[in-house]
Structures are given as structure tokens and as C-alpha cells.
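First comes one chain, alone, set out as C-alpha cells in the form predicted alone.
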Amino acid sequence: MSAEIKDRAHKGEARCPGAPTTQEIIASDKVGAPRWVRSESYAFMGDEDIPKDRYIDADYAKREMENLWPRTWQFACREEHIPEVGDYHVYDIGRHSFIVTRVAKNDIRAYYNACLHRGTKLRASGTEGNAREFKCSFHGWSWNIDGSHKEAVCDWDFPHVDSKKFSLPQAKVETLGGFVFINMDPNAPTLAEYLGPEALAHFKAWKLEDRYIYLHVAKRLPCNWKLAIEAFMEAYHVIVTHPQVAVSNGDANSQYDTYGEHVNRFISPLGVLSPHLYGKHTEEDILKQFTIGDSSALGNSERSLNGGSARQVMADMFRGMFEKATNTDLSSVSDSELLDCYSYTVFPNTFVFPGISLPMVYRFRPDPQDHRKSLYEVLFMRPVPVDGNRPMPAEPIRLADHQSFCEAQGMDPGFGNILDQDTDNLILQQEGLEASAKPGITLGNYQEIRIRHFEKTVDRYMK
């Protein structure tokens, strides 16, 4: 490495030598990308190691539950989970539990899921349904769906309880793009302030309220929740962990951006050769090997370059195939949105992939019983059909710890294999950090900036 390149790398300015940038690749597309795609927002944030205690220390996890989780906006459910008045969905984070319910057409509330008599949960974790009241199964105390106290059995024995002041406590609730977010902090900033103006503009441009969940898979992972979420924050691992997709994945070309304190992203261009493999493959190889998340829409279609680039041929094919498969109009959607992987993190635990070929949401939560384990969910989303009939959201498929993601009914086998490859590394990382004599982890200045950005925000909350 020359002194000049080394100096640029130190400042976080270095990019993969001899390779086009993500923006240069997108600029060559036939159907141009919107502003939110064409923006860039990288900032060098230092190069010091990240202390490893945050991943392996049980006391650190306990302090996270006290200082971080109660003060952050978290994706609790989709509006489609609670479309009718009285519908509810239970969301848990650590020891905390909430009943998220629709009280009126435009009124969604999140009640702390505990009876005010002796603390019994009013609804079991992992449940949803429709209710006219929330009644304790132990002694029968009940609350109306607007949270007001309805009845105390043998109320003559509780003259000290003022029913008018005995409403269920609430967390703050806001919605965006069909997502329902909650925050336990009564003094929390608004969701718009939390995301910041640029990231908020991106979310509004996606119109994710016009999507629905068609597959929902959950699995416990053998690692701390932060290790799980950070495994998906970079494309640096692709060439080693997912070599089967490198022929058509511009991993080292990927673009990384940060927005304020709570949002970051990468754009990983697909339909192009990995810079690690330059000179070893042709455009025909790229076309043949192109792998995406929802390849079920492709069927057995014949693929031919006909003088074009692999990327452009795939964009043209996907447009027609996804329109037919999902009964939607994609004529105004850019080639990049059809092909590329967009991964946004909303701190602390949500990933949003707003593209068409990878329309997903990831959610990560700590296991309340073991800081060395976490719950990982992947929710696949499709556009609502043009006839306006919104399908009901898919029921969660809960895999056992030993099961492959490929065993989830409806999972694309190629993508299930990618998820297995990602998560198979995690127990080795958890155990390796605990065994390591090195006190921290070392990050790249550019390709791992999302991890550094994420951990700096963790630090701010932990202070």
C-alpha cells in the first residue's frame, strides 16, 4: 500500500481501487434512480477499537435494558396487524411487554402489559387478536380498550382505588410507512426528530404503507443482539461468507452512509461482478449466477444478454416478472430499486430493505434470559396488489435453534442458504470474543462505518 493510499485510508477516504463506485454503476442504468438513492452521506468517525465487554458482559446487557431500550423508538408491529378497532398485538422487549391496540381508526395506543392489581400480564406474549376489553385472567380486573379502568371484582374491598385514576399506563406511539413504533420515554423526541429530516424523507418516498407481509420467520441466534445486528451491516463479508453470490454482487463497491444518530445504510449494487473477481468472469457468468432474495418470481425464464449488460438485462426482466407475480405497476420504478440491496438501520434494532427485489424488514431483540442469545426476525414484504385488496399479514414461522432457514415454508432456498451462512458465523464470533486476549474489535474506516456509527449511538445511550 502506497503512502498516499494509506493516508487516504486513515482518513476514511479510500475506496476499492480500480472499481466503479455504487453511484457510477447506478448512473449508467436505463431507468434513473430517485434522489434518495443518489444521495451520499459518509463521515469518518475515527478508527479506535470497540471494547468487547458490550458483547460478552451480562451486567452491560442489564444496563442496556435500563438505559437504552426504554429511551428508543422501536418497531412493534405493522398497522396491518391491527387493522380494526379492538385489534391488538403484543410486543415484548426484554422484561418489558406492551399491548399495541387500535382504539379508533386513527388512534393506536401501547399499554404496559400488566394488571394494575397484582401485575399479571393481561395478554400472553406472542399473541394477537381482537378485544372489547383487557381482562386479567387471575382476579378478573378489566380495562376498556381505551385504557380506562372498567371493573374491579369486589370493588367494595378497594375503597382506596380511584377507578378514574386507574387507567393503564401507556408508551408513546407513532406510525410511519405502515409501521407502528413505540417509545417508553415520555420525554422522547418525536419519531421525525429521532430519524432526522433526510432519513425521514427517504422513508416517506418508499411508501411502505403500500406493502404487506407475506412471509415472517423468527429464530433464536446464539449471540448477543448487537453481534447479530452488526453481522448484516456490511457487505465486506460477502466474498468469504457468501462466495456463491459474489459473481453478481458488487460487494467491495458498496456505498455506506450515516444520517444523524439513529439511521445508517448501505447500497450494495447487484448484477455486477465483485471487484475481488475482476478478470475471472464474463457478463454471461454474471447473468447466469445472479441471485436475489425473491427469485421465485423468476421461475425458469431464459436469460440472454443480446448485446446488453447483465445488470440491464436483469433489470428489464425483473420489471416484467415482478409486475406479473405481484399484480403491481412498476413502470416508474428505477432499475436500481428493482435490483440493488438497500439496507437501512433504524436504531436500535430494525433493518428496512425498501427495494423491490429484497423487500424485507429485520428485527433483532435480546433474549431476556441470556445476554449471549438474541431473537432474529425477517419479514418479507410485497406491494399491495393494484386491485387494492390487502392480504392479511403472514403468521410468524418460529424455527427451532437447530433448524435451517430453508425449512421455513415459503422461504426462497437461495436466500435461506444465505441467512444460514450469515448466522452460522455468530456462535464462533460470540465464543471467540469471550476467548480473545484482545480487548476490542477492529473496524474498517469505510466498509464497517455502520457498525462504528451504531456503537457510538449505543455509547450515547449508555452514558
The other form holds:
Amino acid sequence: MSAEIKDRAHKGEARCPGAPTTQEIIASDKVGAPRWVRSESYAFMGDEDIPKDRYIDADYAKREMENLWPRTWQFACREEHIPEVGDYHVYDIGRHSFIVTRVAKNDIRAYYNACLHRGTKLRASGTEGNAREFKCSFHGWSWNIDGSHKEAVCDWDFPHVDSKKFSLPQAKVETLGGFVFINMDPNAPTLAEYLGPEALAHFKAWKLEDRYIYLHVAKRLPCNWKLAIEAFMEAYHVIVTHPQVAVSNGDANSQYDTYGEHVNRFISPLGVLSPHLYGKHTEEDILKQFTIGDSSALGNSERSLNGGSARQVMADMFRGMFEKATNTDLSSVSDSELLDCYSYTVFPNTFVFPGISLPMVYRFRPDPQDHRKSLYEVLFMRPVPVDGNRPMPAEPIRLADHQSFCEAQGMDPGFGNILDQDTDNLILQQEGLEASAKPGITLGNYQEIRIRHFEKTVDRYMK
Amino acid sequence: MGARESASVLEDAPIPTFPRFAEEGAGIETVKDRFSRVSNFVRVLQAAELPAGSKKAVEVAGKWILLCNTDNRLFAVSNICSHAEEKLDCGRMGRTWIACPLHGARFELATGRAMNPPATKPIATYEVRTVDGWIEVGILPVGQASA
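Return the form predicted together with its partner chain of this protein as a structure block, the form predicted alone having already been given.
So here's everything in the complex, that chain up top.
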């Protein structure tokens, strides 16, 4: 083995010194974690800088809209957004727009949202409803909900229109875990092929079809969509950006994994002290500082160690209180699933957090008018109550640019503050990259592997 | 989703209940005021006929009014879309809106505001309350009613 190859083999092997690994922390839990938690899938992918033009160049964003977005699987809505036949939900990405429609109980289709007469959108962007037909509001051309052409008003004037050839064009649709994914590319791989067998098995284990959206908050961010995404791909920033969280978060010893080209994840253990703070805090401090995304389910409970570890006390407490608050049975759910932050990304723009304490979905989309702006949505999920009555999904709360996430009704104030801290950096990063004399960004080999993995896949679609 | 049928209740509607008159010494009530207060709220439907998650259109004093029970409260709005005059009771009801089935315009139930194209004009909203197991609607749109 040459010295260069030997050196490369060692790159990416370093881990936070003096700290247990995430897997070691999870292995000591009382209720053991399932297989999808207890595995690792890291590979070194190079250490060269990532060129910055992708974040700051309007032309790059235009080319993404032609090369990347039309060829990738995207989370368009949840099945619960369109529960009945005829229900539809309009999903937009850039200039593209789709009417995602439930045509039959197990048949969902995504129609290009434009009248085939003179192009008017058949349904306004960002809307939902129920239709017996899609009738254009301009001249009244109409389509059945199965996409077949129904009527051209004054059809005597359109002898050149063959109704059979005037069905609404469709994107591909697949569902997984209650999510409706669409892909504009007729030659796209199946969603299962896109995710790969390992990540697909993880998705299936979560049973996210048994969750519902109880809070949905949307806000425009002052940065390119990829910068927004990358801000959430590592726990490396926690000690500086969220110092209040680090007391109860194993940030520097979080675990990072990649699966195929389109999925990556981290597991960030909670209820343990940050390695940055070893020797500076007690177990009592950890218990006191624990911050979660859905603390409303916990009420104002007293927290007491009683000789146990903070992590175990929180796991036991979460199990009891989440069961009560959400009317669900969590007896078989591991301590790690109750406590830890699992952050998965499905390329290009969806994050899924399948844990119980941080039960979220993020979606990021570019602002079609401005490559320096993006739309961020956070959707909190709760288990469907055991009585089977699925609540209607929450309506999106759209925050103004200047508003804090804490102002969204229903947002946990502690978590709203974390999101503010995350997103307040972004305008500085966008402007800094534009101002910088350096042509690219530099990434850590391990803690920032998700960003490198993500950008490698961006490169592949942009070729 | 909830029931999507509509019903005229003109024949079944009981005589409007008479609100209590002003407390003694509260001021002089004109005949016009008294008429408005007496006539504004009309019993339209037994509350049990409009369970959570359902909606029903009723015809009251010549107006089509859509009653919605959603998001843990009752709403009463015009049943006619401000865009192309389609009836809204066949449309989908969200937590806070009703969508026109024809072209997809949505209206905020609390205010009547048009939320998206092709509608731009609001629809009327009406006061609604439950009294003795009956849903009562103020038949003058909000902003015009004096009771």
C-alpha cells in the first residue's frame, strides 16, 4: 500500500477523543434499540473544498430547476392531506406545480397544474380541496379526477383536439410511511431503488403512516436552499450555536451515516453531556437542561434523579408521559427512540426525524424568484391515538420573515428558540460566502460527511 | 370527512326565540333596535345534526347559509362562492376554511376572507350560537346585525 493510499484509508477514521460513541451510549440503555438504530454506515468521501458558486450563483439555481428538481423524488404532501377520493393538494417546486389527487382509495396521481387549452393553473398554488372535476376558471375546459379530458367548451371550434389525447400529464407518484412522493422524471428509479434497501428498511420500521401532523410552521429563510439544509445536517454547531442544548446533548460524539446516494442520517444522543463540557456539569444539570421539541406532551413534570442517570430518568419519564399525553402504547419503544435525535435526509430536500422526542419533518424549497431565499417548513408529528381517530392535519402557520419561530402558536418555546438560533446564522453565511476571498467551503471528515454526501449527489444531477 | 348534504330548514324551523329586553335603566330602546334584536337570531338546526367535522347548508330568510362544525367551534358563512356563485356545501372543509368545489377558491370561515385565486372578494359571515340544543344564526351578516 502506498503512503498516499494508506493515508487516505485513515482519513475519516478519527472520532471524538475521550468520549463514548453513540453506539456505546445506546448499548447501555435499559430498553434496547432496534436494528436500524444499532448500525453504522460511514465512508470517507474526500476532503477537498466544495466550490461556493452553487450557493451564490443565480445561474446555478436556474440549472438546478432544469436538472435536479425534475429528476428527484420529493415529498409533496402526507396522505392525511388528501384522505377522501377527489381530495387534492397543490405542491409547487420552483415554477413547477402539481395537483396531487386521490383518484381512488389506493390511487394517488400528480397532475401538471396547467390547463391544456391556454395554460391557466387549474388550482391555485398552496391550496387544498375536493373536486368532482378540475374545471379551468378561464374558459371552463374540464378534466375528470382520473386526469382524462372531460369537456372543451364549444368543442365544435376545436375539431383538432382529440379528447383522448388531452389527458392531464402526470408525474410519478409513490407513497411510503404516509408520505406522498412525486418525481417528474418518467425514467426515474422506483422510490425503493432511490432510497436503497437499507434506508428503505429503516423507513418501514418507523411506521410513520401511524403519525399525524399536529403542528406545521413555514418561514422564508434568507439563504440558498442548500445552505438551509446543510445547517441541519450536523451536530457540530451545537456547542456554539445552541450552548443551552449542549449540556444534555452528545454533540461531538454524534453518529453520521450515509446510505447509497440519496439518504444520510445522524444520531445525536440526548440526556448525556457534550464532550465539550466534560467535568463542568453534573447529571442533575443534564436532567434540568434537557430540551425537546414536544415538551407540551410532558406538562410541568418534576424531574428528579433518584440515583439514576439523567438519560435513564428522562427515558422512563418520556415513556409514561408521552403514552398518557398521546393516548398511545410505547412499551416496546426503546429508550433511544424516545430520547435521541435521529435526523434522516431524503435527497434533495426532506428531513425525517422518526424519534419520539423530536418527531418532525423538514422540507426545504428554493424561492423560485430568488436563489438567495428559500422556504423552510417544519411539521411536527404525533402518533395517531389508539382509539384510531386520526385528527385532521394542522394548517400551515406562515411566519413573516422577521418573526421568531416561538411566535407560532403551539411551538415549544425552547425548540422555537433552537430554530431561531439555527436560522439566524444563515443570512451571515449567505452574505459571507458572497464576500469571501476563498472559492469554496471546507468540511470535517466525519461530522460534516452528510454535507459532502449531499453535495456529491447534487453534483451528479448537475452534470 | 364530514357530511356533505344540504337541507332546507324553513319548514321545520321554530319561531325565532325572543331575546331578553334590555335591563331596566339600560337606556331607551327604539322600535328599530327592538325589531333587529328580535329578528336577527333564528333557530336553524338541532346541534346534534351538525357533529364535529360536518357541515350543512340551510336556507334562512331567503339566504343560503353554510354551517360548519370544525376546529372545535361553529361557523356560519354564505354558501355561495364569491367567484362564480357555486354552492360551497359540496366543497371540502378544512380546519379553518371551506374550498369551492368548482375552481378551488378557499374562504376563511372565521372572517369570510378569500384565501386564494380565483376568488378575491370575501363571502358574508354570520353570527352563530347554540341555545338549548339548537344552532341559531344571526340572519344579518356580521357588520350589519345589531343584536
